[in-house]
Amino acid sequence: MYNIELRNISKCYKNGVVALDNISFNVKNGVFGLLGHNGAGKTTLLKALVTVLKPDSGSIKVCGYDLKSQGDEVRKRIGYLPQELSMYPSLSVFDFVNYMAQIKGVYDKNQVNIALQQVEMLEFSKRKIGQLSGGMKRRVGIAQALVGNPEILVLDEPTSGLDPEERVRFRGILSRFAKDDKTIILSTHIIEDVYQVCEELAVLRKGRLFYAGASADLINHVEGKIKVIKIDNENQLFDIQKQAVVISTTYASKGLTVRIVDKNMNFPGAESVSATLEDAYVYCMGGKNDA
């Protein structure tokens, strides 16, 4: 059984911008990457899903139940962190995040500890939000979504601009939430994060879904055709960009190392490298030039 199922939706604000065209995909437990530009339509597709918008056609069921005729049950078991979270500088962690635990219904102060606890803030649970760094914030942004012990939670951007530290740290958060037969959707454009913990993920691109699965089988789309090229001067780089994507370029005292995926294998003679999450990643958003 999938805890979230979408099928068909489809989202155009009135300004003409099709955010969302026809998606379709499931997720099970653990934590499910959800992948794609600014402007790719992830926002879009989240906030349907936690019932901040409505969609213009389909359907989501969140744990069995249906959205529209069983939103009050789908909200129950949703847990969300929305891109930008306003919080009130002169409230302690503790004052904050138990006051977003009863706008959710939660009035058991225990719940708000627990929470605290799970992201490694309880120590700081006097101290004022304006006196956190941002690291700290977004795991304050976290704690809220955990209070109620959600069977879903919904990340957005959660590690946009955070440090290597704080990045694993937040890894670390989200699979001890999801080992206990949880689902946890994280959206971001960070590879690496979707990398070190998503087993399965989704690919948006311009508001249509490029890919759902597992992401082992994503990057089998690109084993093999991985290459690198050291050429001397950029006019090398855009003959080179004519007939393959380029992955990155990486520029040296003598010249220039660059990364392509050769689906034509028009390069027989250059190097073959391993494929990486981000290779088939960028593949798949059409290569540096339009990602």
Contents of the next structure:
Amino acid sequence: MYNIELRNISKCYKNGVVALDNISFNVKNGVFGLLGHNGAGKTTLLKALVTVLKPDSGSIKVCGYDLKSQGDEVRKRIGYLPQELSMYPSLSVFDFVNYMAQIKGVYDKNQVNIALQQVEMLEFSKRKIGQLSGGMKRRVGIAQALVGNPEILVLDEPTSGLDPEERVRFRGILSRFAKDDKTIILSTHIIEDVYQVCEELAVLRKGRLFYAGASADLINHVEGKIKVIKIDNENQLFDIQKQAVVISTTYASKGLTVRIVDKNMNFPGAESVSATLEDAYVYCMGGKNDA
Amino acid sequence: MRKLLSVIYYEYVMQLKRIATWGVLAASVVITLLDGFPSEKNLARIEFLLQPSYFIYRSLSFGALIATFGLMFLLSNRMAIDHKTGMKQLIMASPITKLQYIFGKLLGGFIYTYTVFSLFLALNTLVFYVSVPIDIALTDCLVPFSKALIINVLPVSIFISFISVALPAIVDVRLFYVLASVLFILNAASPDSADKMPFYLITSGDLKKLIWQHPKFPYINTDGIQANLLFLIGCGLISAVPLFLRRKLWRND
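Now the other one: the form predicted together with its partner chain, given that the block above is the form predicted alone.
Once more the chain from above appears, this time first in line as the rest of the complex follows.
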């Protein structure tokens, strides 16, 4: 059984921008990645999922509850971290998470301590939010989403702006939470985060669903087609771009190294390397130039 | 009900924890005492200053106005800031209703305003009681103080908190400041406005006359008192109505 079922979700804003165009996919237990450029519709989709925004058409079921008719049941089961969140700076860490817990109907202060423990913020519980670093604030944001042990965790760009150490810590938190038959939807444009923790993912492009399924299957799309070519100058790079999708370019003291998806096998002599999720994602998005 | 109480409590706590709150309180108390401290010079200058009820009456005319504007400023972004910071999205994604959210904000602001005004009057009255050069029974101070808390501070707190929390959530906060300033200037610039329309003097309307009356004019204008009360409570309550009616303010359930 799927924990989240989205069917034909569409949303068009008043200014005519089609944010979501007939999106359908299912999400089961575990960490589910939502990938896409800025403006692809990820945040709009998540807002619809947490009942903050009403889609124009389509249906969403969360844990078997219909979002339209049983919104409160859905909200009771979801923990949410918005993309941009500036928490109340005058409150202490404990008070803020406790406030959010009480709004969710969780009045046991022990639950607040458990959530803070999960994100390794218990020792800072008396510190004011305004005195925390960016990474610590993010952890408090995750703690408020975790409080009350929700069945679904919806995280919108939770790692943006975090240093590598904080991102590793964050992935650890997610993995531990997902172990207990929970569902996490992780929206990001940092491929590494998805690669490390997500078994399944969806890729949105300009409001449309480009791919939904296992991460491994997405990689299989480009397996055997990823090649590395060493060239002398940028003129050669322009020639390559005409024949293949360029994933990345590395400038060295002598020449350039270009990583490409050689879909039509135009470069049989080039060195073949194993594909990564980033290769598959950039290929889906139309290559480096279009990305 | 518990969710509503949580919003009220944390709104109240957040406002009280602001340094600016204590700045406004300190400034208004100092200004009141500069004007009405029972010093020799002030006693010579102000005829009835030895009467505790007159001191409280006078406090409501001057220092309370400073507190009013300070509190309006501090309360004016309580809902707008949730929208700007993403907190509203987070709250809307929780199982809380629009009524609980709005009432929580309004009542949290009301209790906060009432607390600050009570502290303002309490501090002034305490300083007066300790410093006045004649023997005064404590009850002589407590009676007008308690009357002021009920008769004046209660409706004034409804007016200030509801208008300051609700209006900036409906109109641009800058427009709100302009409106408040225009009202203040009109009031201050018109020489006879206080006599013609005492009901719109926020802390200094006819209600204040229930605390102290000039011996030469020992009658109570009940119409003026009713108008003052109606203006304060009515404006406060009416300003909150658009919040409940505005559909864009909350998720579509």
